[in-house]
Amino acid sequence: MKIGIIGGGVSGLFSAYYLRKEGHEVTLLDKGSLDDGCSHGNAGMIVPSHIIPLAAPGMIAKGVRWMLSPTSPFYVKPRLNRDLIRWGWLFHRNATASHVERSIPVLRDLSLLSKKLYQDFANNSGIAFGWEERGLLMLYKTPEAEHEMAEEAAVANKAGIDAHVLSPQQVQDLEPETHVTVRGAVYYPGDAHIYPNQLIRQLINELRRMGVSIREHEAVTDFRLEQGRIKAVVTQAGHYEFDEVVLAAGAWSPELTKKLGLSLPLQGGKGYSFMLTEPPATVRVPAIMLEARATATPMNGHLRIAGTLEIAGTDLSVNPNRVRGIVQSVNQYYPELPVAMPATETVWRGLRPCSPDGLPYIGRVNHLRNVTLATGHGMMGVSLGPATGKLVAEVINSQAVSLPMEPFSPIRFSRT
């Protein structure tokens, strides 16, 4: 079959990879350059530990408190926008204990599938992308966070995800190169990390070698619909006719689904990252600084610092206050790291496509029989990329799917 994929982020690239392996003729369209998508500046964490969705009890109260500080890790840009209001209402409706309980096995199984596929990819593809299995530290400094993380560790262990509560000295023992100032941490030994820039670059090269046609700077502007299917994909340069279409356009997906008659609740969550190049002392184990919601990931001798979740539509401007908040938080946990305010032009920013229930959109839509969605992964796009691509290929090939697809249905909010 001739298959068109809209979007060159990690979900689109892995969809192209697994579909091409099945012998399909694949064309990938992206509105910009594949050298600077959302997947590039990601923290690079592969996190089976992240089994609790963003929509959870207490998150709304935390968000309101954080919004009062200009350097906080979470911010919703105030604007009168019908889609944002609907997204917020759906988030509120899903931030319940019952939703979390239902989501834990769903996110666990999706993440474990993705980790296994990454392991296979690292061992058998001949592609180097910085795969390391050193686990993840969830660092905390306050009694409140200590209590929260103890509960999360218990939930993880109950779900079959190995989690250990560590003392300050045990944390320090894992970090021989730099001093760590914390009250404690939860250590997830089953997590891993990669160098996302290298992954994306190598994956693009491999797709081209496999014969995938990659069309950059070719934005999709419309669709021609005929008898319950997409007849043609219209771009700035012309139009394409495909047997199947995969929509993996990240934060811009709702703009395209509206043209298909589907209102997709999804907001872009802006995040920032920057690199410490060859620091004299570095972090060995990737870490999330819990109170600050900032991350530190070692990558090829460098250290990537990332953080914030700024719900701001598709605005890609850099908010220096948010970046300053990241810098200040890192120095509180790692006082010996030489972290200073980076120049604005060196700060990477990207939009994480956030669904209101914290689960991605993967699968078919009812009213168009040749359309499959692969978007809405929030801050876990790189972590869930291979599993998403594998599921997309299985759906399009009408094969038995690796996981139940109902929790990821793109139409699960169509009646709300």
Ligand SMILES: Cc1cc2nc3c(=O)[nH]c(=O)nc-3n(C[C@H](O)[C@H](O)[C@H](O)COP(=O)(O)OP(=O)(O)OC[C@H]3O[C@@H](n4cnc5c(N)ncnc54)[C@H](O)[C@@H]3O)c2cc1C
Contents of the next structure:
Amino acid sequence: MKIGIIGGGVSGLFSAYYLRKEGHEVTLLDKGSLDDGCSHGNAGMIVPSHIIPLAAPGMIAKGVRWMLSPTSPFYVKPRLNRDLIRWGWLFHRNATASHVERSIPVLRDLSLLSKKLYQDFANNSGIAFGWEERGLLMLYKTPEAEHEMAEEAAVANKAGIDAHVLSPQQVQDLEPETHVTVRGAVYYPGDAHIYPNQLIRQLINELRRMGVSIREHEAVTDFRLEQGRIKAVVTQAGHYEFDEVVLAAGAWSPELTKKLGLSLPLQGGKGYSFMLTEPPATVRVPAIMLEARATATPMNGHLRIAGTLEIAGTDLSVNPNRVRGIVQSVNQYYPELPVAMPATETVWRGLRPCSPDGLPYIGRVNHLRNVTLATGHGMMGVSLGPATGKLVAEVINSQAVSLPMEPFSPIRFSRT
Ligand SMILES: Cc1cc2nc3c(=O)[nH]c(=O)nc-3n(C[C@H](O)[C@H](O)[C@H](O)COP(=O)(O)OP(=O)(O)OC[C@H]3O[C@@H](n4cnc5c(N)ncnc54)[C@H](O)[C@@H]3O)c2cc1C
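Now the other one: the form predicted together with the ligand, given that the block above is the form predicted alone.
Starting with the chain above, the whole complex follows.
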């Protein structure tokens, strides 16, 4: 079949990979240059530990508290915008214990499938992308966070995800080369990390080698619909006729689904990162500094610091106050790291495609026969990339799917 993929982030690229492996003729269209999007500068964590969706009880109250501080890790840019209001309402409706309970096995199975596919990819593709299985530390400094993390660790262990509560000394033992000042941590030994910039670069090279046509700087602007299917994908440069279309346009996906008659609740969740390059990274195990919601990931011999979640539509401007919030938090956990406010132009920013219930959108759009969505992965798009691509390929090939697809249905909010 002739397959068109819209979007060359991790979701689109892995979809292209698994579809091409099945012998399809694949064309990937991206509006940008595929060297700086959300799938590049992120924290690179592969997180089977993250089985609790963002929409969880307590998040609304926490979010409101955080919004009062200019350097806090969470912010919603106030806008009188119908899509944002609908998203917020759906988030609120899903921030319940029963939603969390239902989502835990769903996220766990998707994450474990993805980790397995990453392991296969690391072992068999001949592609190096910094794959390391050193686990993840959730570092905390306050009794409140300790309590929250102990509860999450118990939930994880019950769900079959290994989690260990560590004392400050046990944390220090895992980090022999730098001082860590914490009250404790939860250690998830099953997590992993990658160097995402390298993954994306290598995937693009591999796809080209496999014969995928990759067209950069070619934004999709419209569709021609005919008899319940996409007849043509219209771009700035012309139009394409495909048998099947995969829509993986990240935070911009709703702009395109609107043209297909689907109102997709999805907001861009902006985050920032920067590299600490001197001296070479001394942090061994990737970590989330819990109270600050900032991350530290050893990568390519250096350390990537990342954080914040600003619900800001598709605004890509850098807010120095939020970056300062990340910078100020690092030495509270790692007092010896030489961290200083980076020049604004060196700060990377990306838009996480956030669904309101914390589950991705993967699957068919009922009213159009030849469209499959692959977006909405929020904070876990890199982690879930291979599983997403595999499921997309299975759906398009009408094969038995590796996991039940109902929880990921792109039309699950259509009636609300
Ligand atoms: C600070 C930060 C840290 C993160 N850390 C992690 C982490 O540790 N682990 C993890 O798993 N995830 C992490 N994430 C989330 C992860 O980066 C995203 O979920 C993931 O990159 C989303 O990938 P995507 O392919 O869905 O979207 P994107 O990477 O945004 O790709 C979408 C592509 O679609 C293209 N596009 C849009 N509109 C059009 C159009 N009209 N025509 C053609 N092309 C179009 C865009 O140019 C873009 O290239 C982090 C994100 C941030 C911001």
